[in-house]
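One chain comes next, on its own, written out as structure tokens in the form predicted alone.
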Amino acid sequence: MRAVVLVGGFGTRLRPLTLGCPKQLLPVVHSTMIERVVGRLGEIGVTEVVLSLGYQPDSFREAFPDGRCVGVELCYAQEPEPLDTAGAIAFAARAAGIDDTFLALNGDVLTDLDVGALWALHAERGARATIALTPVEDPSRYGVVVTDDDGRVRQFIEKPAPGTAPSNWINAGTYVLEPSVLDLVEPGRPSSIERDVFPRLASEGSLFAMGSEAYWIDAGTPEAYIAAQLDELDGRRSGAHVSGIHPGAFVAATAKVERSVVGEAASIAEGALVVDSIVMRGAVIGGCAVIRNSIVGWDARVGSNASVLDLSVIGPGESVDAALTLEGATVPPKEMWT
């Protein structure tokens, strides 16, 4: 079993964390997002993962110099230019010589989906493509899918206007595809699997879908990125609560860390309070500082008595002055992003 994993996006919603790092290499608790995605694939029998690269491709090669990720063989396919979702999948599959049924998925989705059941449904229905679906409260941000009783897709509506969606079941970003689907994607030209390929397959009756209420989160925004990690601490995925404080981190005796992740070599000084937040590797939180519902990037520093609140994001290596209060801010500010 082989899988194409899309990791080529710019990660704009997670800036400034992603100004110098692809989002799939950001940590989720104490391992990277891509390690969690690939590890899950390895558990269900995937033997090779093709990473469809775009943004900062060398970062992945440097992270996995032996060409393996959590025991799974990696193959790299670097787009010459952004080709959108279908274009990226097709480019990667062709580059890797995929000529049999394969998986394709987004590299920023963390899920407990039963991929084996998805694969089995695909084979049973004789589908050209089969999509995993998940229910959400607000489907307007996603591709909404309407099926008949046997799972055949009748409508595929990409990002419907709020209040107009005929269903709350959305495209969950995991697909089983036949190689014939690649014939629908012209080489070298951008193409969207959601807007171009799936509607065409639906019109010919060869697109199927499987709904699942298994854990699912698109970790591509600061809010969701924090939530994905707090879900791990709360045991929402495995059922077992995990410790968010890395054994190599320092937390002073009078500091309080509540429902938060503190990375390796990070330091939390006396009197500091960290709640519902992510403090990454090597970050330093000064005495009596408050970090609440926010992200402090690796090697960043927050001065004494400072407050970082309300989904603030402190970029890697950046500093917050002592006694300064930030609410919903980014450091550096957006106007300085390049």
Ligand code: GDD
Contents of the next structure:
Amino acid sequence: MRAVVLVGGFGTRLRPLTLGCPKQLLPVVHSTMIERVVGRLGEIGVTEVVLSLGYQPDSFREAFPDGRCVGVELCYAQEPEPLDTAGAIAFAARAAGIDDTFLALNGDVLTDLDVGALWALHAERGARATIALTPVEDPSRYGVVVTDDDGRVRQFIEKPAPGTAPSNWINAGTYVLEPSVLDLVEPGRPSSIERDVFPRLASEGSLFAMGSEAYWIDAGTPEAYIAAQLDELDGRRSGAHVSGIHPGAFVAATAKVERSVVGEAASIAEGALVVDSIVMRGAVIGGCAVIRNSIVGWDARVGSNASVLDLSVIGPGESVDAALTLEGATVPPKEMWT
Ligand code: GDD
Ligand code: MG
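Form predicted alone done, so how does the form predicted in complex with this ligand look?
Everything in the complex follows now, all chains and molecules, and the chain you saw is the first one.
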């Protein structure tokens, strides 16, 4: 089995973390998002992953200099300009010479979905494309899918206006595709699998879907990025219960860390409180500071008695002054993102 994994997006919703780092290279507990995704593919028998690169492609080559990621062989397909999801999948599949049934995945989805069952359903139905579906509370920020009882997709509506979605089942970002799907994508031009290709396949009746209640999260927003990691700490994913505090982190005796990730070489000073948060490698949290439901980027510093609250995101290497309170803020502020 070969898989194309899309990792070329700008990760805008995770800025400022993604200003200097592609979303899929951000840490997830003590590994990275892409290692989580590729590791799972390796477990189910995928032998080669084609990374569809766009934004900051060299970061991936530097992260995996031997061309392997958690034991799985990587092949890089770097698009000359952003080609959007279908354009990127087609570009990567053509570059890698894929001419048989293959998998395509969004690189920011962490899931325990049964890909083997998806593959089997695809073969059974003789589908041209088969997509996994997951139920969500608010479908408006996803691709919403309506199916018949046999799994044939009737409608695929990408990001419907809030309150208008005809179903709570959404595109989970994992697809089994026949190579003939590539014929629908004109080379060299941006094309969206969600807005162009899937609606066309649905209207010809060759798009199928499989619903699954397995663990699933799109880690592409600060809230979901935190939740994805806390879910691992809480043991909500299959596999081992993981510890949030890296063995190479320093937590002072009177500091309290509750339900949080503290990366390697990060340090939490006396009297500080870290709750439901991500403190990345090398970050320094000053004495009696409070970090709650927020993200402190790698090598950032939070001064003593400061409070970083309510989905604040401190960019890598940035500083928060002592005694300052931030609520739902970013450092640097949006106006200064370049
Ligand atoms: N190579 C490349 N080129 N990759 C891209 C491009 C591009 O032009 N645009 C986006 N990507 C990558 C992103 O890096 C990400 O891994 C994936 O494609 C999906 O893009 P997102 O920006 O995360 O999309 P989304 O979360 O808003 O919506 C998508 O995912 C939902 C499920 O998580 C859609 O597929 C929805 O239909 C779906 O429900
Ligand atoms: Mg996403």
